[in-house]
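Consider the single chain below, provided in structure tokens and representing the form predicted alone.
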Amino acid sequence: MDLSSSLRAFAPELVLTATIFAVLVADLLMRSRTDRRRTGVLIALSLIGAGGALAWAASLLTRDLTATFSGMLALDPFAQFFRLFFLLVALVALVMAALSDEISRSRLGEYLLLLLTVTLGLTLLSSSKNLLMMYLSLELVSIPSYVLAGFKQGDRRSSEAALKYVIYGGVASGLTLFGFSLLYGLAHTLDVAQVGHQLAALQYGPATLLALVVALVLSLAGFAYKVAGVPFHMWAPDVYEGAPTPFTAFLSVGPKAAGFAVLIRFLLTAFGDPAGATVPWNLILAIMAALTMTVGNLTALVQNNLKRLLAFSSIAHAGYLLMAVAVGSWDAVRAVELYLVFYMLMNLGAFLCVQVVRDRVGSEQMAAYVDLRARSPLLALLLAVFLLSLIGLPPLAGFVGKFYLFAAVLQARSALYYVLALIGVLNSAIALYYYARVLRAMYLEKSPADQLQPSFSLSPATTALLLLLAVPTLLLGIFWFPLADALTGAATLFH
């Protein structure tokens, strides 16, 4: 594509970039205005910009796009799906920030432009087909995220979250860059597709094979860090707990999905089908998947803070997704995309419920949810829907998503994948316990007379957003075929 065609195909990202600058300028110019008026303008600008980028991205779905900017970015159906996905997540996260008491109104402009910047990085990361572009996009996502994790001024947990996030992120970033440099040394190119061609043509001696294995393992470090896969998961619980809840919700879905998008593109393009790959990358991912889902679920059993519980739950769900990525088939890629859509709905919904309780009660502990059915019946019901879907019980979307994941794994017809599927089933059974703890607290437990929590109602905006997430979670558990059919071509990657 020539430059003008590339710019037209890149229009949603350009709209997002313009929105970032518009929010920055508006925030600076309206410093003297009242917080309420400035807040309204900033949120409106952000929503209009993100919504405009989403509409433009949707209009490009019917166009035959290949690659832009001399092959640096791919605009295949796979990339277009994830671009729409990230913009949808950003819209929900922006509304959550507007509804939250954790985001200072005086600093809302900074928060919004940083969140939009991360979203821009996510869209670039999922479409990058150049090693250097992958790394730069990874940093564009990571650096603003460090700031957002520690956004609550004067909060010790928030400062600790940012510090740990920076340390783990810096180490993972360095390992990834070293892995990419080894790949460049082997293939003499930064284009991921050309890397695949060059690696396939190499004559492998012991030293070359060792270098390739080391390059793969180091390169996987940054991707595993983004998806919170073991052993690069240790930052997640503290960051999820310390960060503002709207950003925690965004972090649990957006960057995680981007990590899977770039991981799939990197492995399938550079290393090819796992059945014929020189390095058994599917075995590495299968081991990581088994460890990730097991560590996440077992550690979640003892959590009493809901944000930490959902953090370990998020780690476990990364394990389920890694299980399908290890298969490397077209059906597995489609299953990952389908599950991410369902995961977006149920996880953002669960964190929005946590945000409401935190804002009304001032606590994220399990005790704040005792007898919630009496204090806020609608909130308790909606949180139950999201948690039951996260468990994977029918007839909810989470069940359909897990069915597709396990079906893709079993279709590989290999002892490795049969064992992996069995581990996944056992972990799903373990997950039932810690989600059921929250349900029991809401519906079966009673607070002592001297520890009664206040009743509260939901604002119309909060109710609307919760229903917007809960209704599809219910309906897609029954009528998922249209979405699955729509994703039929979205698993296509152009090399």
Given for the second form:
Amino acid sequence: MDLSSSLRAFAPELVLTATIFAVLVADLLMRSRTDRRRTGVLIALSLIGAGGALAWAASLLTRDLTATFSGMLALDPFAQFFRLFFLLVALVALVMAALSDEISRSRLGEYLLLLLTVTLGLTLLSSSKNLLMMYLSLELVSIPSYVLAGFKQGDRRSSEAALKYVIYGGVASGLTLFGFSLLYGLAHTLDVAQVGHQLAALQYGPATLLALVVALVLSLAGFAYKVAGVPFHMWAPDVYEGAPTPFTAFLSVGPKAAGFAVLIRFLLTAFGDPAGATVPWNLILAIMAALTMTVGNLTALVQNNLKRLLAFSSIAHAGYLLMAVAVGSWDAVRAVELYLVFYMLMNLGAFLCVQVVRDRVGSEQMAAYVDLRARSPLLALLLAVFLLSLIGLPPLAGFVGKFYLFAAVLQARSALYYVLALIGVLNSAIALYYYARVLRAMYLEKSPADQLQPSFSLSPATTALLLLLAVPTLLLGIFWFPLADALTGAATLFH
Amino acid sequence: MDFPQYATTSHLLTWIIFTPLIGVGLILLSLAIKPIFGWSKVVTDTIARGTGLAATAVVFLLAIVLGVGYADQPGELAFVHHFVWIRQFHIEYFVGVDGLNVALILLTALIGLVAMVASLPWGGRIEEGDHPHFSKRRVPGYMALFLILETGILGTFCALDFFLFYVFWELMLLPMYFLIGVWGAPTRVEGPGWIRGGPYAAIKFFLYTLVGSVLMLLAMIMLYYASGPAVLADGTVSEHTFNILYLAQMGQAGHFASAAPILGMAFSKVIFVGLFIGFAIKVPMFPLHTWLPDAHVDAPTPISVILAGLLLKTGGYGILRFNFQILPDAAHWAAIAVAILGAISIVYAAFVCMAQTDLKKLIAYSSVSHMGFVLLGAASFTDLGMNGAMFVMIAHGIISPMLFLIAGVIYDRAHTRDINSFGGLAVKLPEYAGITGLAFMASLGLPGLAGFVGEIMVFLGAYGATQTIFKVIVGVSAFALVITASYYLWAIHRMFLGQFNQKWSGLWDMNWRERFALYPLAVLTVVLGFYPMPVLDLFRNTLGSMAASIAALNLPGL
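Please give the corresponding structure for the form predicted together with its partner chain, as opposed to the form predicted alone shown earlier.
Below: every chain and molecule of the assembly, starting with the one above.
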């Protein structure tokens, strides 16, 4: 594909880039205006930009856009799905930021701008098909994220979050880079597809095999860091707790999904079908999946801070997703995509509820949720819907997602996957306990008379956004066929 | 393989299943428009109660139409509603009535109505203890959850697509969790680190049943992928199927017995165990029964009624429908183990009952004991035994709600259920003493009452089973009848006979609400005790042929 058609396929990203600059300039030009006026303009600008990019990306859906920019990026259906996904997540995250009290109005411009930059990085990451491009977009996602995690000035936990994020991120990306360099040494190319061909053609002695295993494990570090998979999950709880809530929500969905996108593309193109692969990458991932969900769920059991609890829950969900990645079939890829859509709805919804409670009650602790059903009935009901969906109870979307994941795992019909699926379902039963603790606080408990928590009502914008997330969570749990059918195409067209 | 097409013949079942959900919609609507009309809490509470009563009554009437319509064609599949729901996994909406579920659907409609009547504060005064009565707290929520629960139970019994079944099966969990947790007993400390009460019982119930159902989920998916090609409702060919009737057809043709093994173990045995654990938790079978005493004791009366009367039956039904119908070879293999576990449940729980001083706990353990008969009878694979198992389910579904209502009657008045604190109540509450006597006698298996019919059929059937060990198991289980008789008689002795305890001179006899709930069940107990044929006729053919087909299996290596 030549440059001009490449650019046409790349239009949504260009819109996003233009929006970033527009927000930057508007923020600078309107320094003297009142906060109210300026935030209005900035939010409108970024929403229009991201929305425009989303609309453009949607209009490109039916086109065949394979290799662009001399094979650096692949705008195949797989990447296109993720592009839409990230733009949607970004739209929700932008509105959440606008609704939040945690982002000071005077610095909202910076926040929006950085968030849009991360989004751009995410779309690039999911479409990269070159090791160098993968690394660069990984960094494009990471660096603004460090700033966003520490966005609350003068807040110790936020600064701590940023620092931990930087240190872990630096180490992980260093490991990945080293892994990539070993791969380059073995394959003499940076193009992922070419790497795959070269690796398949290589003569394997013990030394080359060892080098390949080391290269794989090191490369996985950066991706595992993004999806918060064990043992690269340790940053997650502290960062999730310290970062401003709207960013935590974004972090738990956007970069995690991008991590899965690049992981799937990297493994399936460079290392190929797990059945005939030289290195047992599915075994490595299966072990990682089992560890990730078990560690995430068991640690979540003892959390009293809701943001921390949701952080561990999101680690556990990464474990379920890794389980399907380990299978590596097209059905599994579709299951991952479907699950991510459902996960986006329910996780963003749950974090939005946490954000509202934090802003109104001033706490993220379980105690702030006691008897919430009497203090804000609609919020309690919607949070219950999101949590029940996260548990995976029908007829909510989370159940359908889980069903697809387990179906993909069991379809493989081998001992490894039977054991993995068993660990997976037992984990999802354990998970019930900590989600139910929140339900119990909201519906079953009463606060002591001397510690009554305030009642509050929801703003129309918050209610609208919550309903926009909750209604699909319910409806997609009952009828998800059109979505799953559309994703079947997105999962198979890949190269 | 030839697959019969099950075409839609009626929408009646869909109406039965979803009528309660329409009620939920109305209740939510009344809450939404409450501020517009400036209604008070009393108005919405009354609307919620009226809607709840109306919805359960409509379900009951529709179920009678169903029962009358089905009585002409026992054993056949009827009232089918069938269409493709999600094409991708060949998931269908498929409900229908056959011999296995018809009696249970009727039972659900009846007990749903009875439990609803018991949930209303009308027709008699309610004296509040130190804790507000469940029927006056957060009424719209209670009614909405009650109706969702009813939809879940009805759907579970009606579904003939495994995926649909699973959705309804899980739908029962959540309302139950809240109904026990919110409207059940308040949290109490019974000792250091020994915190009991509604919230504890609710999460225990939820966790136990969820562990069972996730295993069922795995088994369901594995069964799906092992199934052969079949057809969908619209005639298109499907690679695999969730259609329970097709799965049964494949299973009985030996399809799953010869499927590829799982982790070196025979496919059908692994699936059998996975499904069986899920259902046995619900039954509940020893040693998976420990959630039951907590849940029953701390649930409000109508919810205990539903738990004992209906929820336990979903477990027994699941074993018959899935374990035995789809995996006959593995059922053959597991028969003796199932029978022994059933016998342990019968005997062990009876002994535990002897030690109880809490009336509700006694009744709860007696449920474990009686549900053991279902396992024993079903595992015998004889015509009599399997019919007996189903009849025990129906009889227990009528008698145990009576027992829980009885416990509720005394608790609402005395605010205690401690058997030892009563004495001579028959003087003060003659009507109550009479109906309690009837219910206790029915439960201990007095001839002439419904409980006896099922138990004697199970014993005769199990005694006639081909394996000799069944004769020993029957002998041991029959011993439990003596224990059962003694704990019930002893309870009557302690509560109603002897010196009247003056502490209870302020008690009053039954009121109209309680009569409305209890007398229909009492009448049924007597009628079915003398003439069980109308109920037996509903499922006789189906279970008889199922027993024959499993017994006739000539299974290699089992």
